[in-house]
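Let's start with one chain on its own, the form predicted alone, as structure tokens.
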Amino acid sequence: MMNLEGYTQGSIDWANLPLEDQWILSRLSTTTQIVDRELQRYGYAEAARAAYDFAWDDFCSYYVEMAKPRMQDPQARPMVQRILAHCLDQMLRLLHPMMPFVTEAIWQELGKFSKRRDLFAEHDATHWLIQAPWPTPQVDSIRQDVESQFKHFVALIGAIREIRSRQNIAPKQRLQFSVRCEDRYERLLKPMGTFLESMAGAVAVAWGSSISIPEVHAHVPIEGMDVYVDLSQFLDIPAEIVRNEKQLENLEKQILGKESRLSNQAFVGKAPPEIIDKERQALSDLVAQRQGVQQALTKLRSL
């Protein structure tokens, strides 16, 4: 509500909708689908986890700070209050039926910028909300190509800024970041690159299938795409040999019990072929990941 103060009733011009825009509108029109389809059928935990989801993370921990640019410039600060506003209305109605007081306070505050927030109605909104009609989703909103990029998205700012604590580096310090990825997931995410700074503080230096792999670096990997973050300024070379040498010692241990296992005759002979393959795949799971620590602990001594 701090970012409507001067808010102005008016138009949206949705021919020229900037991404972020087009992206939270589809989302609420899509977690509106879902609150309906779970409602309708008795699903009330799996209505509330899709209403939560949205507010909190779509719209909270996302548009709101995307839209925070644009809401310092004069000309695009009223399309933004009014995406806003509608955003938060539909979220209301759609959380009501959880937490019926709590929407409804904040319902009394939003009316106070404007009594027309619904930018799909011709007429003001209820003074209570529970009067208020349900959400209608807007079908010719949901954009599923945008909710699949932001998807991509969002999973990309995860691995950094789980990189980023893994490390124990600074908000403030700036990182640099490579993506091994397919043509297609660049054209997606590399014209995001504003955003991946403002709120990863992060700058990609590098995308595409050949990629020049960092010397030092933190790897992790998402769906499509393997992200690896520059650590040679952050590290702690001697901390990080440590570090490593503890979880070779400890994947050694889990390969010694999974071996041990898949040794004894009565275990193999009792337990169901399921349970044995799973055990092998865990097996070389534990192996892979030993042979990377490995790799990673010969490069750190050479430094």
Given for the second form:
Amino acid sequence: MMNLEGYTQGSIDWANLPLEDQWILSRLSTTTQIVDRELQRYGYAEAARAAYDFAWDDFCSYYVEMAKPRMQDPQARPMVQRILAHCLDQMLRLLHPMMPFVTEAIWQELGKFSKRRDLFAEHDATHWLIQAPWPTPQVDSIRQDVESQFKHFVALIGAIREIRSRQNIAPKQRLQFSVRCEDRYERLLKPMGTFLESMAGAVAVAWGSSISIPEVHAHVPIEGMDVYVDLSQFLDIPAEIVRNEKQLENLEKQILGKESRLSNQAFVGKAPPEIIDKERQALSDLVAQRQGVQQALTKLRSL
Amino acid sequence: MTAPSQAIEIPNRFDFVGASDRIYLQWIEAGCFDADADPTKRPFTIVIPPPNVTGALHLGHALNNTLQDIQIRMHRMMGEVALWMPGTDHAGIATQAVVERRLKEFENKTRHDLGREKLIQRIWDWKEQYEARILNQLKRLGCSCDWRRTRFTLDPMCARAVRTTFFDLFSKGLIYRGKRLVNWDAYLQTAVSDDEVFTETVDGGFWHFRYPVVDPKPGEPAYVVVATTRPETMLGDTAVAVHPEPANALAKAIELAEQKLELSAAKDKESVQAQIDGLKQRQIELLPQLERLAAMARDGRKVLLPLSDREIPLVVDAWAKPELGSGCVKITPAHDPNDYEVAQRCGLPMINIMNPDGTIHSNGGRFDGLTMSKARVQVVEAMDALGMLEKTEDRQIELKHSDRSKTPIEPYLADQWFVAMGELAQSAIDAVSDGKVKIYPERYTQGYVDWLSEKRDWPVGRQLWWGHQIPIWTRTYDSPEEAQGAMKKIIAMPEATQGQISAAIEDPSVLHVCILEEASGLELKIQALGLVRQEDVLDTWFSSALWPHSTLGWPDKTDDLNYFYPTNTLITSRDIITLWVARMVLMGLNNVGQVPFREVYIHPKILDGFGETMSKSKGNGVDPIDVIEKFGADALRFGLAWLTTETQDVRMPVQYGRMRQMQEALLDPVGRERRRQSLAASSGRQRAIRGRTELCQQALECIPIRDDEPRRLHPRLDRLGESAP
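Structure of the form predicted together with the partner chain (previous: the form predicted alone):
Complete assembly follows, chain above in first position.
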């Protein structure tokens, strides 16, 4: 709501609507269609989910975040505010039957900024939300292509955030990532690089079907894309070498112990066969581990 | 984010309790819920399923009413005149049982100690208390009902509709009285319907008695053996039945068992084979005897009923099973539903051996006045002393109990008032098959149609005090001629020609007179002729069946009725599709000539943590107010909507966390997003899920509603005893 400080009523430059505005207006109309249709056929759960996804994910998690840079720009700010106010106005109406009190309370606050938030209405808003007209979807605003583009964008952000959380990388640390994908995904998402930077703190270094994958990386597959985040800068190479050397030493000792035991005739002659099998298995596991550590060391030393 | 505003302070948490109450009052003051007929707009109407005034509402009601309010609010915003008709149900037997139980518990009195008037006053007090509490719960939930119109199924407006309907059906010959075997609740001393009965397995016995054959001829048995789980009922036996064709019946039983043997799994084969062997044994050992008895029955032979020393006939009827017991069965028509059927088929007399309070009637001879359980012991002892007790076995018995008093049901022969269902039921079936009423989800249509297709006449009388008293005055005359004469006199009265009065004869010489208007001088005139008003009240569903039109002013042709009827949708729970929904359809068609609603939506049920449905009487209900005070009405409502899918019942614990998130999202999207990111950054989704789990654990701590707990009751109710005489 504080984002609406200084709100002025006015029109929208429809011809030059930024992508994210096109997207949120499209999502709003799609959501309006779903909530309206589902409530009329007693699909309460479906209506609740659609409203929730719009309010929580689309509007709050993405749109408000994407709008932030333009909020700082005095030229762009009034326009963004109008879109924000419009979406909030319509969202409150959609949610009112399910959550009457909180929506009415916010409606009253919204009324203090402006009586006219609905971009398509010819009248001022009613004093009470309970008496406000039910929203009608703006079918012209629905842009399937934009919605699909954002679906992939959201998935990509999700993948990067997942890696960040898995690898315990602080939010302020910038990441570099590569995406292995078909050209059409590159065309869709490459232009959204600034949003990826501002919202995921990550910069794409390579797109396409024949990219080279970073030496040290974390990987998450999503629909149509393989996302690789370069982790080399987050490794303390000398420390990693020391750690691996210690591990190697440890493994050598264990392997030696197992080998001498298995070559001891007194043991092999008396022990039950299943114990001997177990020991042999343990030995081969250790050898495999040693190989892994040796490879890691080779790689680390070459960096 | 921009600098915080100086001018407007925006709370980042919603003080839902205070704000909600304030907003609600403002809506009422602004007349936002008022719905008045406006020909320039479309109406949208829902009548509330009136909650019973037996106790407070639980989460199941919160779900039901949330779903209705969502529709009402949406259609109001669509520019329609959205009327949500509120009210409560007097819930005859349920409410009287609650008040009587408290009377017993706190004052050790029965309703007879108090008398009809005083007991009814007590129930009104209870009603005032709980109606206020229920309406308050609905308001806290945010229900946007037109409260100016609040109705009660016993108020004068509904009473007039009930009386008009009863008069109409009686005049059409669709209401009649007859002796029927009913489910008798001897504790509450009323008949209860099949829907108000549950079955429980109890430890019991199986007693084998000998009844001597009167004047046995050579080769005939000296006695027949009958077995029973209720030995005391032998005092009312009027026959012993054997199968008419025992040879065929046994052969058929063997054939069936052999088919079963082929189909059964290896492990079951042994027991099925044993069954077949047993039946074949019977063919050798028992069949000749049964054939002889069947012949004796056809010959009109009798057996002597011990203790009563009455001769009772041997009869043939397929109810007697040659494959079970001795193959003979005692027939007690007045106290067993199956025996009642046999008596109907064989033209046997019916001897009632029970008083309404469950003690033995004077027809029971020397056992007169004993309780059923004492009579059982003494009958068995007496039979044993006579050498007529062959053997006794322990056995588990499926016993019917009354849902309201939890005491065993006694099948009992009583005068009952019925509504003939034939045509009425057919009209309600047609309404659904023609698509005039649509039921969602569609799978519930079948049960509705099946139930109505049975066309079982509806027993509408209840031997209670709390309800609409049947508007019939009755007198039994000495002869049919006298009854006819009295009827002629009454039909000739000017009031009869004005359609105020209707009369009918019940064979042979009982005159029933129905009066349309309440408290007219006519009642006194009829009473002066020696007719006495029926004590029974109507089944509570009789008045709720009229709810969609009685609340709009029917029988008057009001503007409201004209504008708001038929209503648009009815939103209710699946367990009253037959009891309520079907009856509303047929009564609406009979009274108004139009269906009461165009759509019916059947919503899921809320189950407790153990998968049991919540109910007022089980005491497992959660008070929605407890949830509202913890999470807010919006969170509760959103959560309930979220869980309302077409197929799944909702099981506690319910997660309210998501609804809290929704509130946060609306109030402070940016701050919320930052919290979400940091949450995700630290330990991903797990944390968020854990947060929600904590919230639902809090929800579980909500105190279940216990209406019987004194601390939850209004002080006035706790002092009830002091005001007693």
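We call the rigid core the largest set of C-alpha positions that still match within 1.5 Å between the two forms. The structure presented is a predicted model; accordingly, all values stated were derived computationally and were not measured. Residue numbers count along the first chain shown, from 1.
Residue displacement note: residue 248 has its CA displaced by at least 2 Å between these two forms (rigid core superposed). Once both forms are fitted on their core, the CA shift for residue 16 between these two forms remains under 2 Å.
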